[in-house]
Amino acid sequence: MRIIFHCDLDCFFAAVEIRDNPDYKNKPVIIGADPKGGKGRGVVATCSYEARKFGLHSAMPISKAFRLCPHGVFLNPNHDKYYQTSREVMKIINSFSSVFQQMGIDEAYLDMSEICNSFDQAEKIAKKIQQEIYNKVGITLSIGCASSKSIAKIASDYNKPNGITIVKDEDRAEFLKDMDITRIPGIGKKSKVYYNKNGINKIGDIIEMPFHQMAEKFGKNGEWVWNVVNGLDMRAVKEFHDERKSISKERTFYQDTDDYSEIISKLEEINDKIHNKLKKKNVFYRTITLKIRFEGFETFTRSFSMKSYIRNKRKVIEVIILLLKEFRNKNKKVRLVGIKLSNLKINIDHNQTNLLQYIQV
């Protein structure tokens, strides 16, 4: 019997900064940028429940949820508490399996195939796993039990926050079938439009069709999303993710801005800093992506890969500012730059177990 764990942290920078801040339960609690009074750049961070009561979001302009919620608790993350509770967390949920796979700072697999011999004995393991982490890091998390990774993810989101959610083979239909498409990993916001086109709104809409259709109308996705909600997602829970294919950093400026050298400055930093987060886990790339935000929330992206793996911060401030040349007429200020390094490999002279764990930046 395969048995897979999800075990996804409750609103996590929030809900530190509660654990640390008595003061603070019950209130809508808001990580992210200074708001300034509703005049604020940037962008929400994370949320407590209580502030998402009022609308608010991961990715949400923090002016606009200084708008919607001026009475919450707005707070500049601190990521290195963020990430050292993560590390005592990760320690706690890695002691219950060896098989075990982190998903950036918040997120954990655990495959507890070996350990549990039913899903009964699963869901007694999930509670010990969520008291034990309550106990020594007074935080919560989320659990979601199933034979295959996506499903899991599915279920760790289904009962929040200090849930767990068990989902058997034979319920896998019903408890999928009246959910948006957009919960199963690989549909997005525009995905989800093509999907609806077609008459694909439920996932009930997808189980019910037969695979060599999902396959014409939608092609590789469509054997995807096909696989995964009829329970053949059988990618293992590994140490090193393939999904982890990418590092990245953004910055918005305080005022927006047509000042050419301001901006290649602010990519400077950026291109550093990440590169002192690549060197220490010797980490390398070939594709580098300029990240652009004009006033207006217009937004481009432009990419050149490398022949071969490199890591060569020179060599990424070159291409960047050729990518950047496309813009220098558009005539409109800037409101946001960022680098993003993908096609990753890990130390590619040197054999090494600890590979992308805690790259964040």
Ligand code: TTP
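Positions refer to the first chain, counted from 1. Here the structure is a predicted model, which is why all the values come from computation and not from measurement. Take the two forms, find the largest set of C-alpha atoms that superpose within 1.5 Å, and that set is the rigid core. First, how it differs from the form predicted together with ligand TTP.
Core-superposed comparison between these two forms: the Cα of S265 travels 2 Å or more.
Relative to the superposed core, T287 undergoes a Cα shift of 2 Å or more between these two forms. After superposing the rigid core, the C-alpha of F300 moves by 2 Å or more between these two forms.
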Second form
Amino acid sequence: MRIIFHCDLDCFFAAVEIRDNPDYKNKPVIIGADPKGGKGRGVVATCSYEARKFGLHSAMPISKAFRLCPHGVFLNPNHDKYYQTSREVMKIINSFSSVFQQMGIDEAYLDMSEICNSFDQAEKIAKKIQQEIYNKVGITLSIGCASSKSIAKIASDYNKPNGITIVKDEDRAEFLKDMDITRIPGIGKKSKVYYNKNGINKIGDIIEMPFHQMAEKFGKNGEWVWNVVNGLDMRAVKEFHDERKSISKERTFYQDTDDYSEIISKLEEINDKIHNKLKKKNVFYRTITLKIRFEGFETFTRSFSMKSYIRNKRKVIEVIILLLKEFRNKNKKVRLVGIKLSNLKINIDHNQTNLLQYIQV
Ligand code: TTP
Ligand code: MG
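Now the other one: the form predicted together with ligand TTP, given that the block above is the form predicted on its own.
Full complex below, order starting with the chain above.
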């Protein structure tokens, strides 16, 4: 029997700040850009569940968040602290099963098939994971348990915060049938519109549909989705899965600028930060991408790929300056710049550290 856990921390960045400042407990806490009295740029990274009651959510413009919740506690993110906390949490999760795959900063899958022989036992272990993380790290998480990764993921989101949701195969259809189809990993806002137009609104509509019809109407995505809701997502929890395919950073200027020395120095600053992390993790790359956004949101990306893997800060800046050239005579002010390094390779030969640590470079 397959037993997969999906673990997801509750309002992660906000939870860390609340842990470190008990005054914030039970308050709407918003982590993100400085709201500057409602005039700030940038977005909400996350917010506490109290803040969500006011309609706030990740990726909402910070100015809107301020309007909806002016009395909230607005904090700048402290990424080093979140990264450190994430590592502590992941170490604990990983100690429950060696078949462990971290996804992003606050999620991980565990394959518990060799460790549990029933879902009742799985529930006890899930509680233990929650307790140990709460005792040692001081934050909560929600855990979904099912026989496949995607159902476990849907389950972890079902009863947040601090929830445990077990979905046995025989209960799967009942559990899913009334949910909106966007709960399924693989259906986003765009495909939702297409599915809705074709009469598919709830997951139940998919469960009832014969496979061949889903395939005919919705192609590969339809096949995938049908498999997911019928418990046939057989993807393994990959122990050495290099989830992270790129590392990037971008910065918005406080004031739009056409001063290229300011733009280049911002790019240098971004480049330094990325390289500090890459060096620590012994990661190399082949593709360099410049992102540039002008006033009015016009955005461009330009890439250049090296013949071999490198990790060379100076080279990156040289390439970036070359890529920047075509934009210099645009006579428009720049709002944001960013660098992405992709086609990553981890040098395992020189450093035997667990690959999973690289996911969060
Ligand atoms: P999520 O797990 O999506 O969100 P969350 O942990 O804050 O809340 P939930 O209880 O619903 O799981 O993301 C984890 C962290 O990643 C989140 O705390 C902040 C960061 N993040 C962003 O910076 N921007 C985003 O748009 C999202 C979705 C997350
Ligand atoms: Mg989370």
